[in-house]
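Just one chain follows, in the form predicted alone, and it is written as structure tokens.
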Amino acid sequence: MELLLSIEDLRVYFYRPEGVLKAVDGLSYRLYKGEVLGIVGESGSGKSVSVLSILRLLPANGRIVSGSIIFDGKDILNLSREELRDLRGKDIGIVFQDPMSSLNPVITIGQQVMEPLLWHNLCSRSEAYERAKEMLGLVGIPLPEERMKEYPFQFSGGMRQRVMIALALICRPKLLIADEPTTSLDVTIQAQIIRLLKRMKEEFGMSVILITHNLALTTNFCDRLIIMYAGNMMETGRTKDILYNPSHPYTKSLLDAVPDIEVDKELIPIPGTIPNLIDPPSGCRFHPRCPNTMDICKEEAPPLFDIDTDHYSACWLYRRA
């Protein structure tokens, strides 16, 4: 498979009056062309920050302090502002979790979907209109020509998210980042949005990074998963291996907390809360909440140990003697 994105030892810190918050602290992974990668973890684990770093869309107090981000042969961290603007929307599209705050309330839907094409000078205004209308139809907006003239408040939550997907895909990017795209939607609409993303991925042949705290959404969509906790990678591997043969205690805890209507099982919440990343725990960051804590867990951060083919776990339980 051909490599599209390579992230090595990424560290993203936020500088606050009370101290330095280490939101992402040493993340490395690769994404191949046509692949779907899921990044899963609780709120505050660094998932969104890690992908916003790819587009260098961090808040003013955020800094990428070390590491490298290579996208399609380009060093993202060394691109000029003009080069970044050319990359955003054209080669990398993003769908945010709250479409109402992402869409401009006083500009028509048609104008907003057309804008990336016009910004990047990819076609004339009349052609942009036709392509926007076609894309709205592709993502399941009924009567797209009529709805092009409407405003975001006239659309339901699920329809606004479809508009966001159309906007992200209008330039046919090589990579689509979907940052918690179903968070504010009910379960039925969530399933529809994931099916739509899957169909669009197959139609355009692009790569996808799906950010979610819901493991169930990754089942039939993602090829590989990364499990993140408190800014660190806990486990990574093929989706079926993570879901059916989890190795890290944190991954097992996440799965234990997922309800299953087909199986009568007790839901087991994860005790405690995500630590303060201004002053994170020593050693493994999960050790204060882990049922398998050993002395070494409190003293040294574990490396990624080989579990199986393309399956790795950052847990001292797999240390070889």
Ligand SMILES: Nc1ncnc2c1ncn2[C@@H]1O[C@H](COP(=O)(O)OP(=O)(O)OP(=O)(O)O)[C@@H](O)[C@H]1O
Given for the second form:
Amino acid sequence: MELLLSIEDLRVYFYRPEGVLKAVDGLSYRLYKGEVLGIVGESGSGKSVSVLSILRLLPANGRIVSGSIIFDGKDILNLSREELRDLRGKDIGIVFQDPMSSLNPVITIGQQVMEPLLWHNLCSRSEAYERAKEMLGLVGIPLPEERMKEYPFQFSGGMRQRVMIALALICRPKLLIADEPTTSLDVTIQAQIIRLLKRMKEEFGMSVILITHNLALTTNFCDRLIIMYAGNMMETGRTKDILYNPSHPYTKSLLDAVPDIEVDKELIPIPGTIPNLIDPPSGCRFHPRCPNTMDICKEEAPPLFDIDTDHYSACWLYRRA
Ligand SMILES: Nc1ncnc2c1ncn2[C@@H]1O[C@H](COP(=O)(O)OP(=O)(O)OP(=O)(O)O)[C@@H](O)[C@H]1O
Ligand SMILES: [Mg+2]
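Show the other one: the form predicted together with the named molecule, since we just had the form predicted alone.
Then the entire complex follows, led off by the chain already shown.
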């Protein structure tokens, strides 16, 4: 498989009055062409910050302090302003959690979906109109030509998210980043949106990064998963290996917290709260909440240990004697 994105030892810090917050602290991973990667973890684990870094879209007090990000052969941390502009929306499309705040309330849906094509000078106005109409049809908006004349408030939440997906895909990006794309939607609509993303992935063949805190959404869509906690990768592997053979105690507790329709199982919330990232716990950042804590966990951060083929776990339980 051909490599599309390679992130090495990424560290992203926020400078706050109380101190330096280490939001992402030594993250490395690779994404191949045509692959769907899920990034899963509780709120505040650094999922959004890690993908916003790929687009260099961090807030003013956030800084990439070290590491490298290579996308499609380009060194993202050394791009010019023009190259970054091409990257955003053209090579990489992004869909956020709340489609209402990402759409402009006073511009018609049609114009908004045409906009990236015109902004990046990819085609004429009339061609942009045709492509927008076609794309809105593809994402499941009935009567796209009529609906192009309407405004965001005339669309339901699920339909607005379909529009956002059309917008993100209109320039045929190499990578689609979907950051909690279904969190603000009803459960039934959530499944429809994931199915749509899957269909679009099959249609256009791009790579996808899906960010979610709901492991259940990854099952039929993601090829591989990264489990994040407090700015660190805890476990990574093929989706089925992580879901059916989880190794890290944090992954196991995430799975225990997922509702399961088949089995009448008891939901066990993870005890404790996400740590303060200005003064994180020593050693393994999960040790204060972990049911398997040993002495070494408090002292030294674990490296990634080999579990199986393409399956790694940052947990001292897997240290070989
Ligand atoms: N602008 C900011 N200033 C200071 N700290 C920030 C800022 N943005 C994010 N952070 C901090 O960085 C850490 C990681 O945040 P991030 O948004 O990546 O989490 P997340 O995993 O995406 O969570 P969620 O599931 O809630 O979206 C958090 O501790 C958060 O408080
Ligand atoms: Mg987030």
